[in-house]
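Consider the single chain below, provided in structure tokens and representing the form predicted on its own.
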Amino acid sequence: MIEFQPSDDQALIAETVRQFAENEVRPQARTCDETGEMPAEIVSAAHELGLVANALPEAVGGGGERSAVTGCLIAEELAWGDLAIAVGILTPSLVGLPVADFGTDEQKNTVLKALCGSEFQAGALAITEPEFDFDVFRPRTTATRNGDHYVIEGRKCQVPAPGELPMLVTAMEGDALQAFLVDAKSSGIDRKRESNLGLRGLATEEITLSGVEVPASARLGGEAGADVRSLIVRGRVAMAAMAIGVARAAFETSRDYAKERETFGAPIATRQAIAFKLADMAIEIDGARLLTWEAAWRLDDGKDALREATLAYQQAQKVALTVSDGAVQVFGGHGYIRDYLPEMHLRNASGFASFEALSLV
């Protein structure tokens, strides 16, 4: 049976992350958005909390506490603070969790031990392609076996800037969807920083792979391969949780403003049009959260969750955009000014329609 109340441990984790988001993340959100840079001290502080490492196996130094529901709670709270910083903090999961699930012993030793070390290590998962008819389950990027190595050809976009760890690239090997660990500095790779409407505090790149050679051992899972489909499902659940976080931030900001802003001697929150709009926001956010928790619960229960994850993400991205737009309306003219948060929430929320697996649970 689905449990609608987080356990005591989950509630403690969520509260800890919320305090971190309130005290460390949100105060830096506007600066990150304006400069396009993320302070190293934020991701280092988050790494010390073990937000990704705690979900990795104990054998490599992790906490061994893997839970999609807990991952959703963490993702929502971080995105409540700021979406770009939240994605940046959780990028290690983009490589760490797939390798933990499907990696060979060699891949686990290379990747997971680094993620459980004392220093933050950014990760990157290259899934999305810059094509109007892009199909996440059948990308145009190809991997062709040639003896003891593969040759990868294709283009990817919305890829978090890779760090020292190899990035994970999805590609079609014949009719099979696979993923490969690729050094971002490999010959044949061209990287270009993107300039986006939202998510400006996170460095994302468009990557072109032209005849990039990787050893056969670079295929995720080795000869056995990996269930890349499950990574897409987990990514949709994570992005749904982040969309809820953005929506909640927009709602709470507009609610508090409506209580303080007075017209004709009374707070605008007492006006029926504003009160009803705020009530609708709260209802939609709670509904989307329950859909997301259901999908996460199915993952934790070992069940297929593609349908639930897709429905949750579709609903959550609509709610994030609707609520963020509503927050701008509640603020009136102030909602259009960069001195206030609603315009940034709206820009960030508008990207969910194209985001795919920028985080995993």
The other form holds:
Amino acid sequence: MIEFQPSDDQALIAETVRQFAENEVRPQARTCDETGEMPAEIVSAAHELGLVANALPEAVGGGGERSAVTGCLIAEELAWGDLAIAVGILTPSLVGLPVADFGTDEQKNTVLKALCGSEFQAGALAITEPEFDFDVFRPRTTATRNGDHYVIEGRKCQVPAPGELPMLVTAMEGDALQAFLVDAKSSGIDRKRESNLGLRGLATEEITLSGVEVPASARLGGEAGADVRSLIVRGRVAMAAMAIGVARAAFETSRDYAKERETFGAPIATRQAIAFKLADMAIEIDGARLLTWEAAWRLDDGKDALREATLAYQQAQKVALTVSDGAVQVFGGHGYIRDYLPEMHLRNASGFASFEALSLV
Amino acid sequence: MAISFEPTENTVAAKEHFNSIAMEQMRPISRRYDENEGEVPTEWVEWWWNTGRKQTSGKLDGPSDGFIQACVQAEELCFGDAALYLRMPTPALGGSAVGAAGTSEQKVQFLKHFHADGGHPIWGAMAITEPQAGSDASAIETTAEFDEASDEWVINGQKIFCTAGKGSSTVDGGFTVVWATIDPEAGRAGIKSFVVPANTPGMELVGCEKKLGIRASDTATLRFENCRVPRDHLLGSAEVKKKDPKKAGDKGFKGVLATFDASRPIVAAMAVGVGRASLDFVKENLAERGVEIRYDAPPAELTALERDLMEMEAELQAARLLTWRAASLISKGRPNNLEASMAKAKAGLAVTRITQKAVGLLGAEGYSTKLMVEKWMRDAKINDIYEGTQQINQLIVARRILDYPSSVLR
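Next up, the form predicted in complex with the partner chain. The previous block was the form predicted on its own.
Next comes the full complex, this chain leading.
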């Protein structure tokens, strides 16, 4: 039966995360963006909520509640609070969920148990490459088998700064797209902190891999390998949900401002020029969210979702950019000033044109 | 319950059923009745009356998607032909008004002919718009005065843009629901709706419009000169609440407007049907020439054609899902005023753009009447106008999200 209401459990999780985003995340959003520093106490608090571990298998200490739809609800609420902090909180999933789906027992034991431990562990995914014609399904980075190890060559960017855990690197092994768990301290790796238009609170790196050797057992899934393509599809659904969270934040911020700001003796929200813009924002956000939920539902139902995920992500990218730009416009000159949030939402929203992920929900 | 996009077997069966009607009964005569505006599409009207309306859509036991299924029906039939859909001999919007505001006696009295086994095709319709009052329905000037002596309402005025109004006003057994004021001083509170049976003396069919699209649908102008209907042909109460016209006073008018909350998702679904006809055709046409959409191609490699087609697909599906969400709330008996207007605004505009893009993508062929895409473009545009224009629906959405009454956001 077609149903647009989340289950009671899903609604409870979404409400919990919404409150967390409102009370903990949002108040830190501006500082995080200005200083470029992730508030560690918020990341720890989110870890204690179990937002990542809840979706990991019970066998390694997780909650066993994997659902792309639930993941989308969580991702939207966190991104509504702040995109950089949201990604900071969820980086463990970038490695954890691919390992949960395709990892060998050994990989699960090392990575997942660490993620389900008492301390937060950052995850790092090296998927994007700094080229205008980057093809996420056919990266230029290569992995070549040489006896009992692989040699990886390539350049990656937008990599959340690696912590203790190995980072996940996508590469072409001949004609096959695969992923490898690579220790960020391996020789042949050169790391540089990036500076980007948005997502400034999240430390990200450009990483060059020159003749980096990893053991054969570092390939995700070992000898069997992994269906990395399906992980990219999942990633698109998650990124779409985050884009919607950013759009909703921009919409609500400008809606509230429009009810307070007066021109010619009345709030600007009483003018159709502003009111209709806000109405269009609300309609487009809901439309993109339903596309995203449909793609997520297909994943949970075990259906192929490349088409739906791609369309949803494209739509969500467009909506996030249009809505956040509209929010700056509603604020007028104040929208351009860093005292208010819309300019940050606009900078963050424009990143979705290049963001890709493996799984994340 | 949880978020799900899996239609029930009932919905799937209904989709197949109405799709086969669309392809077998409607498409073959679609062009002909577009070109012969005003002609009654007899074979379609007779087929629906004698056969179509009596068929079940493969109704099964088990769960139903409720009002979403009605949207699926509207989408499929408008995938066939939106104008022929509007020409179907049914109570249509007149029936919705009777259903929403009528007593059980009135429902039986006015709708029974539509359920009769035999008889001949008949139509219902709703007459709201006047030459000087469209979106602002509270500005209508048609009057209804009560004549104590004869115990009748006497209607005077003129109505335009009455969909199916030719059939509803001239074929015995049908009826037109007419909006009129019983107290011009009372503003919105004075507006009531009246059932005027076909061929009631004093009601005159002035003529039908010549239109951009939906040409097989009769869009009538009706004149009322001392048109008398019995007292019990008023839908709802005759009481005019004058206390505060901005608040409690317009409950009655709001009741009348509430029928839009059910009709707007249907119109949105109709729009989606026309848009899908166009998009499916373009995709199939281009696929025959080797154009396939690559959903996994990097942005730098996507062709302009692929980008256009992907955007059209996403826009159409967003419109459909917003429509189904609004419909789902109806099934649950929950308010859907916001969601219905969101769906209508989105679908009306998305489908207008999709069908226009389809004409452009096919070049000169798309512009030619040899293909149907030019017709679908003409048929689509009305969806962004009737049952509340794009702008009226934006206004309703804006009032809801800003929590402003109509007195504040005008």
